[in-house]
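A lone chain, given as structure tokens: the form predicted alone.
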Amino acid sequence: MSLEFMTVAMFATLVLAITLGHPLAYTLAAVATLFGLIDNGFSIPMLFDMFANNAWGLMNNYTLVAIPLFILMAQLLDRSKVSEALFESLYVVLGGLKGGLGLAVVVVCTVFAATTGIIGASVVAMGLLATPALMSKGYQKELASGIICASGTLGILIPPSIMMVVFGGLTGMKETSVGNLFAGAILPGMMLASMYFIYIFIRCNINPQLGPPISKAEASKYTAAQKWTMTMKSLVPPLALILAVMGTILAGVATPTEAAGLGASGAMILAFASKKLNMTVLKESAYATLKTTSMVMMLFIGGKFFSTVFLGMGGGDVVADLLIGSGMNKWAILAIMMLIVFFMGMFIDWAAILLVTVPIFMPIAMEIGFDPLWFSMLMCVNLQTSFLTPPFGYALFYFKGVAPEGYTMMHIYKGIMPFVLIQLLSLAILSLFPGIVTWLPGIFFGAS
């Protein structure tokens, strides 16, 4: 068989597996060990050699143990109703403007962001806290699921953020160390967070019935410095754990691993000092962690099985010659490359897409010449369209699992639409200014 017909034949293996419902990393790893077979004559031991050899690469990793200790620090996060105390105060803050509570919102998730990274454990937790305020206020329901849902789908990209963790465990390279993308996606994060503030705040004053202000009385419920106190006072201990993070990181004073631990160190004192620390807390967080991680560890090994065979075989080269030897200038490349990932976002897991374009990507955009951070970071970018692009977006169910009784998922597809949108315009501005991504990289750790 030709190597054309193995390329195209292993995806569509794949992409028919997964749309009849296999498990992801179980069907990557099957797709790789029938195509594997297949590509050397059906020699089971030298398959299992390469397989074992890949898995131990894997499991020696210290960069991938960040993953399960940025997990715990998640999941002791959210039981210590950081988040809850902060948007209570936020509440009052902002409250009196037009659009107030979903400024709130994408403050908190911003915050939230910050500390966990978590999709599920931000739009579900802002949609059992934010939801019954934006409805009891007036707010348009396409409008409260889009601002919960985009901002929630903030932690992919903010760091420390465990898409990025990953990233950086695939490609190897020092231009995209964990530290390198942390630092790459703080600018691109805030920027974004800040798109979907401006778009909420201009929105709701020209039609302030989609969000509706607080009344006035309940505004003046407090003074000036009973508002400044109750906000610093939710706003400290996670601003304080972030800098422990994201600080060691960029000052140069931890790995991104050794600052996990800090951070996972961090979450239970907070989680003690807020007096939710107990054994059930704990055991929780523990069991849900471990669930988590093998679920990523287990993603990580089907897809980096998938990529070896498929890049063993030759595969990579077809589509580097497809694209390369196509006489497209890289600009045109790299808008094709961006279809396939936002495309593969709508039905497909983030972890899966990172693990099968990645291999193939990143040598073809060397190759053309772009800086591998910069597209790096456009690609984490794109994945976080993932989130919220029908009909597969996770956050969109996230949300309609927690949301109050009259919500439609044609409710939350029309409210994410508008977010969507600034997703891909954040996308093309940062196409056009690649300094928003280099520039912190470039001046803590000295990278292009």
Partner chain sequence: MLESTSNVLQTISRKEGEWASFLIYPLLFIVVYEVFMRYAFNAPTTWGFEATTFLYGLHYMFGMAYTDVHDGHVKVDIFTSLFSEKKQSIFKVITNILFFMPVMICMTIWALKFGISSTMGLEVNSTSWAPPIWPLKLLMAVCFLFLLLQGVANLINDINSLRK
Given for the second form:
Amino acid sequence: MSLEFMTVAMFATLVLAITLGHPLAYTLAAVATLFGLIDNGFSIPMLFDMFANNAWGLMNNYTLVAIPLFILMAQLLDRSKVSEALFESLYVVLGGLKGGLGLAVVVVCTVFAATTGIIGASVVAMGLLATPALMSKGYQKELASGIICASGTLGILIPPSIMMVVFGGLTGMKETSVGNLFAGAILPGMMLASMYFIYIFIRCNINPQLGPPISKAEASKYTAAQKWTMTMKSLVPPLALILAVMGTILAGVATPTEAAGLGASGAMILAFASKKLNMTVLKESAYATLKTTSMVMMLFIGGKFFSTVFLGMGGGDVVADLLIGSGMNKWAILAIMMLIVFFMGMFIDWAAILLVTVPIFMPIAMEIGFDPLWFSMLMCVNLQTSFLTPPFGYALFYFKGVAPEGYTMMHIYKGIMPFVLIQLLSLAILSLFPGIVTWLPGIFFGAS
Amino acid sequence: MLESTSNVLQTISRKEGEWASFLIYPLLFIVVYEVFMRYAFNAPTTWGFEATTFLYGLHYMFGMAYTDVHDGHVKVDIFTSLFSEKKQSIFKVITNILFFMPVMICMTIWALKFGISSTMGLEVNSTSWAPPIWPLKLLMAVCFLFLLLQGVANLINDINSLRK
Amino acid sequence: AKREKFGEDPRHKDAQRVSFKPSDEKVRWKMVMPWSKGLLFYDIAVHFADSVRLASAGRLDIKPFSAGELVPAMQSFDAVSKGSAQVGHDWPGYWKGKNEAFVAFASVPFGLDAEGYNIWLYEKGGLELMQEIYGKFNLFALPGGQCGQEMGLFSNKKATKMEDFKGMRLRTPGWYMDIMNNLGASVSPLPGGEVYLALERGVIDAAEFSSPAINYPMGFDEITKYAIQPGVHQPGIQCALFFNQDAYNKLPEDLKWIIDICAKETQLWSYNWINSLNAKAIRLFKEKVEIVKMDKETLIEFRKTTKAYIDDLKTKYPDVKKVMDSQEEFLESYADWRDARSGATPWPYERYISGQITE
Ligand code: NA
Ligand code: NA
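Previous: the form predicted alone; requested now: the form predicted together with the partner chain:
So here's everything in the complex, that chain up top.
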């Protein structure tokens, strides 16, 4: 069998196999086993010795230690209920504007995105917190779903983010170290949040029916000074956490892994301060942390097996020859890679996509002369769409899980579309202005 | 008989996971302790990085079966969820036997071989602290065994639901 | 008495009458290594694979995989030992956890330099010892790259005297880490990827990583003030090639010879290549950092501590004793010649006549 055939067959088999609904991680490992055996002349020992080696290597990856710590941090933070206070104050501060409550959701999510490394907690928390308020003011269901799902997903782009931890752990290059990726994601993350903000503001001003303001009486319940104090007070805990995590990384006081530890400790202190810390919370947080961590790491194992076999049989070279050897210009190659990632994002989750595509695409991007950090950021922004694109989008499922009666999957799918388009627009902007990505890492770490 | 076997296996997955989940706290403690010692006493430890990494590795490895028993491993079931319960069970049995079992049986065996060859040489880490790593490699095999047993429990449950 | 010819080349007898036919077998091998593509060590590994491909007209095709592509960096040893890949390239010190004696084949503080490794390995029994240790793990080993002396510490603290090193926070791996700890420094084994940031932000005062050409891209010179010389911790970086014994045994005779000769060619080429680059890199470093030298008393003190440390290792590990005794014996037997010839160092004319006559 020719190498080209094997390469295509391996991907095709994967696509078919995942539709059978078996856990993705096991499916990746199974497809890797099948093709690994075909490639090495059906030597089971040779293949599984290699798998055992790879499984052990993952257990030894210091960079990835940040993953369970960021997850623990999110768990503790979620239980300390600090986002409620911020939403309550922004409710009266921004509520008076057309689309104001939606804007409040964007701001709360942006602030908390800078404290948390994962997304599940934000979407669920905002879904529970904001949906009833949005509903009672008569927000259009589609728009309400879109706002919460899209804003809740900012947590994976605005640093800290386990997506970037995974990315850094996967490439192991200095240019794409977790610190650099975090610094590089700050401006793109802020930009995307602003674009959501502007979009909601404009859309609701054109058609106030979509997102009406709160009543005059409700808005003027507090004086301007009171509103100011409320907001400032509710901003203290998240800002302290941002300082503990991003501050220590950017100041070089701590490695990203250590910063994750500081963040988790900070979240524990916050939970303690809000009198929410007890044995039950510690126990539940530990259970939930293990569940999410092992889910990600199991994908790491399956994805590692898959990419190892794929690269081992020379599939990486086939894809590279196909793209680079085609004589296409480098922007066309970039567009193709981005399209592949986008389409995979509709069906598979981000971690599996990263684990499968990065080992293949990264060398190609570097060979055609793209800045590795910038390319990594395009991948991350692109992968952020995977949480939102139907049919398989985490954020959509999380939201559906907590949304009130009357929200159908259709409302959610429709509501999310404009936000996906905004993400793609931001991808285009980053492609045209790479400085948005590379400027801050240059300042903080002298990179690129 | 079969059902009680699967219950026992699931209880094992649940219990070992609940115990292992607490590893996150010593892990957190060591990470923070390391930063503290470095800044407060100018005395970084020689063992902090390694100890952290070992705890992290064991933590998620023990969690594989635990996550499975709680149905926490992500899957693309948007297509199969359209089928009847019965058909879904058939799919689960087939994919389990086709995808899961062969890989995890081999994984358990070869992880064990990997652990045993390290144990024979009483392998230590190639660092200054040089802690023994052979126990960790053996535990890696044990964790794959836990996952395999959890897969057996899933298989029993799905076959049982077919017979109903 | 009549004097015989002073030496002979033992290989000549085999080569005189070639007892095998050229094979037409095509062999495809995978090669793993702890190197990422950005490191010059990667190029050395690839150079060997290229040499073999060229010399065998493609009959033995070795495909190199950088760190993590096939197996994680530090799993290369196990992967080849078990046969998941057929060849590996390494710095043997990485396998110290498998057998402490591996470090002796990689570089020993105040130990062999490039010349020393070449002579010891090929002429004084080093190769046999090396193959004995690797052989315990089902591996056949050959020297596979010699990069010469490493660079000393990049540091933000000027340290040339013994007391300067007390309390210094630094990063260095292996035996030297223990030695520095014994000298009162505070050594942290930071993972490679964390070193730059730790150094820049003062988490550590000093760090070392390899020879000038290899660490130039890492930019340590941009964030430190001094480079403390000489690199006594690694006077000679010796790399190795290791082959799965079963895969090697199956090779036809002519390919085995090609491997042997290409490994030697790699050993020769790597030294020339890296050191010509080193000369260029050190000039560039000099623009950014001040190069300071440890004084004589400090070096002697370091040497004493090192000796005590290695003697201690010898009592703990029989294999270390065997290998280090052999190296020390070689140093002893070579000393008269080293001394007799010293003074003819090829310095530029001006330096020489100013009195700098030894290295
Ligand atoms: Na975040
Ligand atoms: Na999606």
